[in-house]
Amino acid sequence: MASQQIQPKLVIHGGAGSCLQSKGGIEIVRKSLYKVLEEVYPLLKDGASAVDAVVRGCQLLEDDPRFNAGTGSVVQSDGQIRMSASLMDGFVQRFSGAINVSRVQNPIELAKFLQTSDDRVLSDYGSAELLRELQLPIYDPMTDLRLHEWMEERKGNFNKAMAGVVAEPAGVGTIGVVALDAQGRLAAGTSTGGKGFERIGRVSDSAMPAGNYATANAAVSCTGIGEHIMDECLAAKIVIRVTDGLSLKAALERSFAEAEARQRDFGAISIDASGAIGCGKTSDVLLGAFHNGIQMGDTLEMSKGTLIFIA
């Protein structure tokens, strides 16, 4: 008997934060995430696996300089772009990673090669020796708008005080894509160019489960500041209490609740197995959009501290 097939679901986000100015305004925004929705929203009607979805909306994001994740990543304090991104495929929960890697266009396809190693997240030096392996051209992501930011920053020996003045506060960048197939395979994608100004070998969020996570339950992407999303262990906490038997928004209220009280400042999006989607965040702004296979829309004017819940 063949298996009945899914409405496809894709969700993406550009990060969270609190102002949109920097990046063009509104409207400048919802362009970028929308061509990414219908580029890749189309690929999971034409039978694409939820991981290859992933890989590919991530890529677009990546290389859009306006969010904070390969082309256009933030720069470290000695001056060096570090970048970091993970992948988990639901389907058979398998988590794989790259952590502080310079040097390539896309970090993501770094985490989908590793998703077939025997180790599966790698550090800044197994992650070179894994770019010369895969023989992956060399790629600088810096960009004028993030040289004179680390610029600005640098006159004032790196105590922040200039962050946001150039582009967007430090600390909350990130790219995510969150898929299910027409299969119902859920996947997980998180990619970051990290904190801007940090310490040097300070390790994201975005490669560890805190930040990315899926089973065949759920499929969540976090972004905002990544120590507080470590804390929380969010990706991770809404997509097993989904798992255990919440529906995804009662997780997501639950988990964000939390959150709050705490004074987290992040957001996330989600998907789960039903094709249920749930964005949430309680930070001013995520840069979110969706495709519910029959429009799109997207976060970008949502009230801080609420959620999206679409069933």
Ligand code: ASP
Given for the second form:
Amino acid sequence: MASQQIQPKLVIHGGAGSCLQSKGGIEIVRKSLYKVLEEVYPLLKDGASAVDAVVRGCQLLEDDPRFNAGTGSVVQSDGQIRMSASLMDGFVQRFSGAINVSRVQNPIELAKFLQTSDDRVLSDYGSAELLRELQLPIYDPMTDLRLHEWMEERKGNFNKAMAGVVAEPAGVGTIGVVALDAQGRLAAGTSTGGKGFERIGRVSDSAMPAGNYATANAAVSCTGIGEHIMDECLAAKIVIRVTDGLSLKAALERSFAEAEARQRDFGAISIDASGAIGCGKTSDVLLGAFHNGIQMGDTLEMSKGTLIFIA
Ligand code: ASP
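If the structure you just shared is the form predicted on its own, then what does the corresponding form predicted together with the ligand look like?
Whole complex next, starting from this chain.
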């Protein structure tokens, strides 16, 4: 098993959506994403586990108010922020997550704690209890920008609410990280503030295996319209295709061809156990970036309906 040292790989995303302008443009987004790669990739090089690298990457992305997770999460229809996050350790094939949690800085920390708990996915009430038990400080993730967006939408009686876009106008939602460590172990983490303006109690794909999944063979994190991701069971589907013997490239091609045919709106980042990196999308934009050990790259200028694949 995992004793031989291999070249670690890291892929991150800051969501999918229909435009980059609201995030400050390509260069600003690229800078934010590369900063995370520059901090997390060296940890993998120094021997950090895939799980620890994923958690650290998720924390950094959650803390960046540009992205819709943690600080800067979008606001739901009732004016509240509810966040969801999950973590999957592919090596031991174990999923954990927290759904619709409020008043915490890094929802991924709850998912991390739950990895070793008997009860591994908690909803709102249980997550709030856990926050109290862990004595995590109370934190308000609301930013002025998100509050302003919500107030503007409220003036229009939420007419624009989620019409085919994810967390727009200001956000393309969700963050995610997948990593392969030097021991050959894979992990995936995903965290989100949801779609924005959604019904109270709506559950995001980000804390489901449909949106975040890994085995010893592949790891995938998804972003985009959660209902579409659930309908395709996207992350689990890609990972299982690889686990059953398809190459990552073929698994992505097949899964995204199906998604195109059904007019889905989403994107996914992935790594397989051989170190291959793959990113796909049906959305206009996927804010993805990767470090393959030699260089960094990104998906910011990738055309719609295409895949990026690095063997
Ligand atoms: N998938 C997330 C959700 O539906 C949103 C996103 O990725 O932008 O909650």
